[in-house]
Partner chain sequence: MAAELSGAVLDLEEDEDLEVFTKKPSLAVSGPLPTSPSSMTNQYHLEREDQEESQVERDLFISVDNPESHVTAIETFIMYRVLTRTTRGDFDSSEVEVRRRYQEFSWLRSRLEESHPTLIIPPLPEKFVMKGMVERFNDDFIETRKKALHRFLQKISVHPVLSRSPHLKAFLTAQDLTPHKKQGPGLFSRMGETVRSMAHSVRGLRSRAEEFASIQDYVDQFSNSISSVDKVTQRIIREHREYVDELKQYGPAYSQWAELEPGGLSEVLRGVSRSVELCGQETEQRAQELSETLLPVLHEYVLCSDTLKAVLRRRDNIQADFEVKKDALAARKVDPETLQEEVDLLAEHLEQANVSLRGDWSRWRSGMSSDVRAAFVSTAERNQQHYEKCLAVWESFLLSQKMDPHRPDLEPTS
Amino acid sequence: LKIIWGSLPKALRPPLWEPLLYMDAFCFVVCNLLAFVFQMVEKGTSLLKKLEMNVSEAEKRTGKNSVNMQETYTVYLIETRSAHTDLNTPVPDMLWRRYSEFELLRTYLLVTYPFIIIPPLPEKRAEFVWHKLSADNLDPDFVERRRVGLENFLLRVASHPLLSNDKIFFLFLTDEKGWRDAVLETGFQDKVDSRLKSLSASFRVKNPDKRFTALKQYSDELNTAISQLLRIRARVADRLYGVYKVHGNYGRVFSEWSAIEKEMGDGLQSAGHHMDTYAASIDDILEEEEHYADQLKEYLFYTEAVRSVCRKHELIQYELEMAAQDLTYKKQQREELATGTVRVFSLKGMTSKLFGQESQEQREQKLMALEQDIKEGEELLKEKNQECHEFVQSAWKDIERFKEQKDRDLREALISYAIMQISMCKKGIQVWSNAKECFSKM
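Would you give me the structure of the chain only, in the form predicted in complex with the partner chain?
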């Protein structure tokens, strides 16, 4: 037991449990629990198979922010529960997280796993809105959709073969207070700046990897296509809303008219009610469609993650090429120095010609320094090659996984859209068939 305890990383040792270790009665239970946790973290299976999680609620909080000003923000409740039914933990563990903490987690993941397409977060601000939806971050509908998006994010990370085993991710789910320190301790902040630089820098790669070039182009084109689709969809939703709502006016007008009619009155009145029903039905229909739009948005944001991986590859490739170039240059210099021929123009070479040759001793010293440089350069080249090779391998594995996931998910989303349309048509048939009956009784 003590061995197991000792081998667990510090962060996973809940302090409360230590005194219990010396009590035999608890040994068996604790042993199992620890074994389970140990197993979960050390094996390569995804976390999701062992741990259920969901983002179940959202709450408003007010508090003082970093500049000591009052602000209102929303926190989300993360519940985790063991997936094993035999471990008797019916009560879920819970903690509250706000959106900015999710952002921090994601940044950590981006920097730590640059060859992985990191799942995106739901949008920070509501975009592609149509007039009914408010763009207010505190609007309950927006908060609800964000809750779903955050849960989706966690589930995606937890089902990823590599990301799910990340310690920081586990702490995010289980350690409300201590997580922040842990993530800062990893020192990922240092890498953030260089990542940002790599994303924005423009450099030329001499022999670009065709697969990555194609992938980057695809992801850019996909980004455009989905943006366009979302924009038009929002406009269509807006117009459809107008069509339905205007029918509501029939309800009011028929009601007024029915007051003066003897035989027609009842028919008009009841038809008017159906018109009201028709007008009201669009709210639910479009609310559902918003979830469909969110599914498309997720892949819109995914394209950014894909692009980021491609850029990282470009950077590595570039550094590799630079290292190779540098080494070649140094070797040429050595050759020159050794044979005395000047093949490459250098200022030093010219000045030495003008102001006299160096002594034999100086030359030998230079040669030795150069040999050292070359050795280091060869090491660096080897490293960079290795880095590049590993990156390409891991990245491409994840890209294939992502492609399959994308095709599956989007197909499902489109089919669910068709199902939504069918449901809307069925409602329409019902309403108008009812209305027709009322009209024919006028």
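Model, not experiment: these values are computed from the prediction. Residue numbers count along the first chain shown, from 1. Whichever C-alpha set is largest while still superposing within 1.5 Å between the two forms counts as the rigid core. Compared with the form predicted alone:
The rigid-core alignment places the CA of residue 257 2 Å or more apart between the two forms.
Hand over the structure of the form predicted alone; the form predicted in complex with the partner chain is what we had up.
Shown below: the chain alone.
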């Protein structure tokens, strides 16, 4: 009580010898203050602190689509469980979602949070594949990689300080039947800016923000770099697969040769087995490589999410410039009307010369209308300035968060890939060392 008393402004401090008289009031203030603090902490807590989630399996189903035609599709099982036993809202253990529902969720997030770099979904069709991988979106290996990607998407959203607290996202995880109606009721589809509108704004902005321009350029260059890396990796995988499988011919030849040798037969046969093992190992190696390729693909798709934020800023900047330009024009009209002079050639000036000047009453009426328009224009300009300022502030905060995440994830992925390559080379050395031992014993 003494600590609380000392922390109050002097004007609000009761006499120290009267603390018991103010006990109820102090307790009320302190309890409300603590409740407010806990509420703020709770709002900043990501959903991962409350729920554990994973996409545990995929299942192929057949049914009729929106045009009443039979189709085959894949659904994914989302499992959620409380991270704490005292969670207030009961949630079901599991529910099924189609890929299109994940797309709807992400579109909703893009529209609702235009200043956030929304995590991307895994590819809908396989890209940067090498010859042994199927490009069929129903292929079991592809479906499994997509399952991992969808789980990663959910974890990205659930760990985001703002997205994780979105009500629609929580319903996506917990309400299988009512979620679609809830997301459509938000009206987010009415707020979607057309690509053409955003594209035209980028060419017409007069004073683009240099930070967003640089970010957009970096995003394009990162997209190019990762694309080239994935293409090179696919070509290397093709050749590596061939090289390893050709080693199986060593095994066949050594085995056939061992049949005609007496003293050398056992050594040749053993060496052949080592070659067969070496040739078969490439399947597991390249399967593991796909995991690292998918990590790179995630950031390839992230570049489009970054560009989306930049396009939205360009659109807001364009609307701000248009509001300022319109206000300037109206003020010029007011000055011309008040002084009776026309600064530049205009249809109004030509009309005045041909048909004479307007009456005083008409001029006053127009002045009153212009004053109202200018007042509304000033309010609009103020709103657009505020909107642009808040967007830049929020967007740049999320961009800094994304940069840290990107640097950490790509560094870890590249290091892990290098370690895997070293391990692969060591296994090759071990195979040939074993073969050497077999040859030495002949």
